[in-house]
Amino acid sequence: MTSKSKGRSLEVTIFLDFMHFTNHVNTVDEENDPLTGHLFSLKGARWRSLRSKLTPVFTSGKIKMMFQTLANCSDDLVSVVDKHIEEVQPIDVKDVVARFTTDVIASCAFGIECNSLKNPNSEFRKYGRKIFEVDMWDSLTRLMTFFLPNLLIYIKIRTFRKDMTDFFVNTVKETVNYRDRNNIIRKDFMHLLIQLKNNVKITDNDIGDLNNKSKMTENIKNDDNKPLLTMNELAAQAFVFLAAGFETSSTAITFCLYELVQNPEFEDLVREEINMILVKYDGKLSYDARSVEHLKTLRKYPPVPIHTRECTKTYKVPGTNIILDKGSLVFIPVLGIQRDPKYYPDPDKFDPERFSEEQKATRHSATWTPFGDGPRACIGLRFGLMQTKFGLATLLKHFKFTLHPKTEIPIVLDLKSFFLAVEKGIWLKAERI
């Protein structure tokens, strides 16, 4: 769509308009298809009430609670780029950075460690994997989950597989388990959830002293007497903050390595920019040694390329005649929006600078929504970004890239996949510093 509101395209007025679109278009059916009871897919009150309790899960000090856990897996990831030196192989960027950052999820938000960076055939990443390995029947399954979820439901048709639903569901469950029998207590994403199912209410009171539990113990219920989150409700919130975290994650590194290499004065602006905020942390990456800060390439690739949202109320879209009725199903081309040459002139270069405080405050604000907008936007924001920048500084700190002749130029768009790939994948050589 592309008619316009004093100035403002319609996508842009949708997510300013936020109470009119406040549902995503996804099928939940927690009852035979458990993981789909997410965050992401509830609506309405459900999707309120749940918003409610995990926010405070979410926090700054929560976040930064979970850094250590975060930061265990950056060895492994170094390890893995040395042995490609070694061996004198190129890199895929994609798979290698994947394997990091499902191993900095399933630590904090399954707390497993499931070692993909040492054991890529690991079984946590193989259903990692699988859950955007979609053959034609999956297609045809999330292509019903937009336009006939009610049939999908009724039929009882899944949008996971079963055999991949049972593996998570168990994995929390064991987990879940064994930390109550044997009262263990770890600064991660699934401690917080256990708190919920406990009823116990998360406040910022706990950090750094979670063996304390005089300061956990306000217990609270719903008002159906029902816990707070009951196990499958737990297990599809951990399922979720994987499926969105870790492939989000990778994608914005593997990008970002991309672009630096293409522009090689802006890798060693970057590099430079980490050195000097390592020297006032004893040379150690920490939670407050944050660095590329200034990399904005989910501008030019968003990770999630189109956002989408339902019509909860009837809207008419001002300054125009068009009206969408309640149960439109709607759009927003954000990989459209970000390369509209309309707000980021010559949208095809790469240029950091363009988000600088003088050139952001010429543009409106839902012209950059790589993690959605409104108070449906993305609640792992913080946590995404630690990661993203994290790895990006530990493999920016040891090592300089380049271009490997197996990357094909220019790259050519993966048009079946949910999150934005690249066809044959971005392969570099790398070089330690």
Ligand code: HEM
Second form
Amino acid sequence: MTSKSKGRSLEVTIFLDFMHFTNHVNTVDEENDPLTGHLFSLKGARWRSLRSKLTPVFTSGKIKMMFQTLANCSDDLVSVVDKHIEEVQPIDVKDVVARFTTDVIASCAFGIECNSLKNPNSEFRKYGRKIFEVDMWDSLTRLMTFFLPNLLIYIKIRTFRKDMTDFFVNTVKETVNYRDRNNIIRKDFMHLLIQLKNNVKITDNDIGDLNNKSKMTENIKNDDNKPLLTMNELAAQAFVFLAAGFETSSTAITFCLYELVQNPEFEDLVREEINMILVKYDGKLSYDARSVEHLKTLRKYPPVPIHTRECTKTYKVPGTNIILDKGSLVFIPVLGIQRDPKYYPDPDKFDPERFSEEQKATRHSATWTPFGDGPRACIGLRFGLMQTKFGLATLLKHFKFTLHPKTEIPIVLDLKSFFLAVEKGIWLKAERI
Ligand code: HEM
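Show the form predicted together with protoporphyrin IX containing FE, please, because up to now only the form predicted on its own has appeared in this conversation.
First the chain shown before, then all remaining chains and molecules of the complex.
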């Protein structure tokens, strides 16, 4: 919807009026379908309370603390590309980087080494892929999620299949019990979630000093004496960090490489920038060296092409006669807005200059929302950017990429996919630098 209201379009209005559009459009049935009780799906007061407990998990201090865990996965990424070069095979770039981001999130959110780069058929990768595989049945339940959510709960139809739920819940339970029993502390999301399960509030100033529990934390309990996070709630959050974290970042890396190989001058520019930063940081990619600036492809290819909101309080769109009743579902066309020539003239042109401070100042901020906007925006933005930039910098530091003829041009977007995806994939050739 793009109807104008006194100079601001409807999609802008919806972000600004959060009190009327608090929820995402998802079904939550924690009893029958425990993985649905995650931050992305929860509504109203339950969402608000969980968001405030989880916000300290994603501060820059905590993300910095996880950098080394993330960096440990990069050697395998380089080895996989080397293997493709050796075997003269085209690289299905989305598959390779999704295995990298799966390894990173499995390690940071679940605390396990799933090694999907080394073993593409690992169980973790298998279930990670399944989250977004859509067959006829899934399409039907999704439609019901939108239009008949209560019926879905009433007849106990699950959003996530039982084998997948069992796999993730059991993996989490085993890890939590093992760490609790052996008093194991690791610099990752799982540790912070366990803190919440053990009624330890996470504070902002507990950077890195993980061995000093009393210094980094403050004991508190919920008013109703329940833990801050139950075991099932903990599993659902680890699950959403995977679901929201691996496919988004791998999509961002994939489309960025695609755009760079079509604009080799930019590929060289980005590599130059990486090398300059490396000189500054003793040749190592470190957390402080993450600030690669020229990666501006989230406009043309936002990994989440549509934002959803449920109208939670009847709303009159300012300056129009449009009334949105409570319960209406709103879909915000991110891809459409970010390719709208009204905001971005010659929209298919890849031009990082559009993001200069001067040019940014000419647009409303809601014309660029790959991470959403308002209080419901992506909580994992910092981590997502860190792993996206780190993955890209690792690849561009070691390899020069070109398009493989197996890529069908023009690319055709896969309309069945929840995230932005290309029907027949993006295939690249790599050579060592
Ligand atoms: C390039 C990477 C990423 C992109 C493009 C992205 C994008 C998004 C978008 C568009 C939303 C919905 C925002 C809205 O409705 O306004 C969202 C929400 C969310 N994202 Fe991300 N995301 C990324 C990485 C991550 C990572 C790495 C994590 C976790 C480790 C994560 C966790 C979440 C969660 C939990 C929510 C729900 C927030 C809430 O409802 O309160 N995301 N993300």
